[in-house]
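Below you'll find only one chain, the form predicted on its own, shown as structure tokens.
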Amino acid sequence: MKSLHDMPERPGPARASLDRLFELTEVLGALMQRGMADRGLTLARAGVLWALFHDGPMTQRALAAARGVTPRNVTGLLDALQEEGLIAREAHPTDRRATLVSLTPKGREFTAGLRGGRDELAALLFADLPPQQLDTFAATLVLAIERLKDVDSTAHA
């Protein structure tokens, strides 16, 4: 992995570049936490609507997986959505041991909202963007993400 001093000539932009990227972590992650809080939600409850919403119905095992989270943890998660009504858990078809989550028709109509949300703020903020602009900002976040995805995992490793 490359560091800033093996790049003498780039070390200004670079950090400048991973500033710019802090800050926006911090402004996003401030709107995400003050709307989720407005919509009565974690971000971890988010999460799980989300996950629910964009892969459909799935057991409480894999829902867990693809949070990152225990199953114990997503259970009280699920708990929690299920009281308000957003998600309905029942026994999978096919197995047993395994629960099936899916969104109710309140789950799927305030996932929708929140999707409107989302598709508003990106108006906003890249309506009146040139394509090509877009798109070149759009591959340099790739970039970064899969970069700091491979780090995260070599710090694990």
Contents of the next structure:
Protein chains: 2
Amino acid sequence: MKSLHDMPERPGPARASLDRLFELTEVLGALMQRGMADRGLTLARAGVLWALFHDGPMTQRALAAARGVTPRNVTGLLDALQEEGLIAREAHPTDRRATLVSLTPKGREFTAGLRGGRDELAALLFADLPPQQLDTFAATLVLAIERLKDVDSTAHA
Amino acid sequence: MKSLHDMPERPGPARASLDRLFELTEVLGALMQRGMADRGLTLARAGVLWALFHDGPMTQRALAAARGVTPRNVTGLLDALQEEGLIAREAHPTDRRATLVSLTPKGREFTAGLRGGRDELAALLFADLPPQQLDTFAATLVLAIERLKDVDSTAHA
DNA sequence: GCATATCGTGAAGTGACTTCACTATGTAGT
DNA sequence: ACTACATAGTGAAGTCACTTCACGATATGC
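Show the other one: the form predicted together with another copy of the chain, since we just had the form predicted on its own.
Entire complex below, previous chain first.
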């Protein structure tokens, strides 16, 4: 008969894939961090710029929700970005408590550069792959993301 | 004739896959961080434990190289782990400058728990996938990791 | 109007990380 | 053996992301 402990001895394809995922997370994270450092800012600050680029001007509160961090943290990140001239704080037209954050021209230019870098990297990584392989890859990624989010939400309960 | 700007308008499968990768990096990172926080420690500290678990006792210098951080940082992480009773510093048998770091029984127990959690997650994510899909996925991951490392090393030049 | 929720921010603190300087020790080179 | 140099770990000081708590200013519901 098969022992309950037959499986754990061999890696198994599922575990191997997850380990690859961990490795990729590390490498990709490091690469992004380096890329941002070369451009003179940090991942957290770049994330704020990216959110503004995608969704347009918004309040700091909305930005905090979009980035999943505390409002207080957003204040600090924006202070730095404003110092660099990449974002601007304006008065909110109707709510005098809130400030409306938007990209300056310089911020827009910078963010367009980011987008270009991303597209370049995407081409470098995947452009030469057979469409079917890339499809399978993307579909599996989507599945993994979905299940990970599930785990996270049930863990919060 | 086709304009040079035909392509950038559509996302394209390569860019979509890379964006998924970014998303997964975020979600997986958040999940790991939460998992470690629940167990009473941080990602950086857990990484040190994991390295010791895999490669056995080693000097702080070796640990720094294995984790890709500065030796000074290792000192701080080990201080915390030693406080928790998860690692022990012993005198190096031949080199009196170095300290040999090893897992305590408590540290080994803890790390075995981590491994169990990883295997559980792997099963949850991938166990029910057709072998061929998982193979394609893993192979593409390996390719992406390899190319990312390439980019990083050439960028260092 | 008055209670209450919300917006941003000062104050204070944590964790991961860095660089620089310094001591203690190993390793040559002559 | 003695001098020169590299290496192991750590104290000091600082940066960045992030948190919680408290507070003043405004909005909003009743």
